[in-house]
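First, one chain by itself in structure tokens, the form predicted on its own.
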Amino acid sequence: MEYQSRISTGIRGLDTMLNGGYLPQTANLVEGAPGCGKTTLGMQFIHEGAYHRGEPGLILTFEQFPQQYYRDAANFGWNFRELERKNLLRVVMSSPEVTKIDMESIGGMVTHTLREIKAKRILIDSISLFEQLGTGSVELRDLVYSFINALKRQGLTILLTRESSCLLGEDTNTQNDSNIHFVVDSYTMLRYVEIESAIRRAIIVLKMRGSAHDTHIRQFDIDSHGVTVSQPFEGQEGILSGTPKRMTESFIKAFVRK
């Protein structure tokens, strides 16, 4: 399996699903329900680059104050303040309106910060609020496309989080969905699922432009070290519905077990 020229997420199981990691200078969307781990996954991606690979990263947030990221990162043993002192990290809080103007201007705050630390990675947390700037589907698609391309021109590998309105099961609210999913290079979905009266987390890579990828639905957990992706769900069908059903033994023997 070819793992060269890939940008590691720092999550071994996810890197395996992505055939080694994200492709350089691509835009990668991670979508999921509130609290399912989108921001943690994004912070792990930034920490991996800054701490383990010397690749400075920027976290651009539209919702939380930087102090929240420092506290949350510390819970996983990631010292974001120390990385900032070493010019390997910046956490910037802005608004979608200001960021749009900033990226369209020369010498704006975001551009200045990216160049100051020579950033290689960026986390946008989250693109959901940015979408509110678009008044129609065509305008929204053009807006997000222009925003992503402006970041790519800076040589960045981009991770965008997006809130799903669905807590369990498939998201039936498809308004404006295609405008985001079509302009990104990869699309990863996080979901809560109920199995035998217990809630578990599921992850699946639905799209990865220009690369093969694992299409299994896998379980993932969040522990003291961050996100950990484990084996595919076996013996269950309807995982993305939120309430999977157990497969029959004959089906498992025929299509699941080797």
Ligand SMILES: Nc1ncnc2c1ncn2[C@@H]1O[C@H](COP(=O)(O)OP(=O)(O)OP(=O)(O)O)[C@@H](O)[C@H]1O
Second form
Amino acid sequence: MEYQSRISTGIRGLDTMLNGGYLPQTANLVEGAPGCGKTTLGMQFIHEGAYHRGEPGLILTFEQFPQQYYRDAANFGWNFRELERKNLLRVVMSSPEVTKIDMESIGGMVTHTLREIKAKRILIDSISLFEQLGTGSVELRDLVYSFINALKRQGLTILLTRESSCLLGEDTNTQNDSNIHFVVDSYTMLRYVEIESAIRRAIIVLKMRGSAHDTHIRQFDIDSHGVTVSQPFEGQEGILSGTPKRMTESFIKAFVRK
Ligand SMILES: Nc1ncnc2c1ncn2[C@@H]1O[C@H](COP(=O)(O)OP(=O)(O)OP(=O)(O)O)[C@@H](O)[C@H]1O
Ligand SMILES: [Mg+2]
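Okay, that's the form predicted on its own, but what's the structure of the form predicted in complex with the named molecule?
After this comes the whole thing, all chains and molecules, with the earlier chain placed first.
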């Protein structure tokens, strides 16, 4: 029996997929193609903690200016400025080089900010640039591993976003591969899928250490309230290829419908 408390993502359908939410003090990767909703999902996770659960959050970004988060969050009805005033949120823009030095020495800016607000959640948006710091994949793996561990030691539950370069189908980019998928505790993939000449969004939890999880590929949407996860794609096969085929009636009869 499992009674470990869970860290809600703020997305009910995703919490269900994760058997209640993330496990505390774990590193959780959300990977996906450009524009598919990684930052939105991450902001929702931070908002859920700061606004609903008294768990302050830090957004660490290497690419976007903080103003962009305030603006985008406001579009979903999340008042990040107010949360910042109440010391429940900080948005920090840094460079991977500075963050690395920061994490290696006590008293760096990130560490200071985490302590200042007693952060419980951190969104790193995205880890992709950070991964370009190392030269070889062994060095890179060590770097990401110690970065994640330093955050866990401070009691944080981590959500990392990562870009995958392909729009549809399999990601073939193996450059700067830090093997991050092996390092993290959970791995969720966001995909675009073409079905009947329309593009839809798909979400799948590929791994979750120490926990059962949903293995269905589900559809998700982004609207004025953020991310909503809905039903699994039915009657389709090859979703992860990006261009699924409708299953034949005999296949559905034999294997899908009971
Ligand atoms: N208020 C909104 N209502 C509906 N859809 C929205 C809204 N705001 C954003 N979106 C959708 O979300 C997408 C962008 O989401 P987001 O920035 O989270 O993606 P991302 O994966 O982080 O992108 P990137 O790879 O550029 O960092 C937009 O392309 C748009 O389709
Ligand atoms: Mg983004």
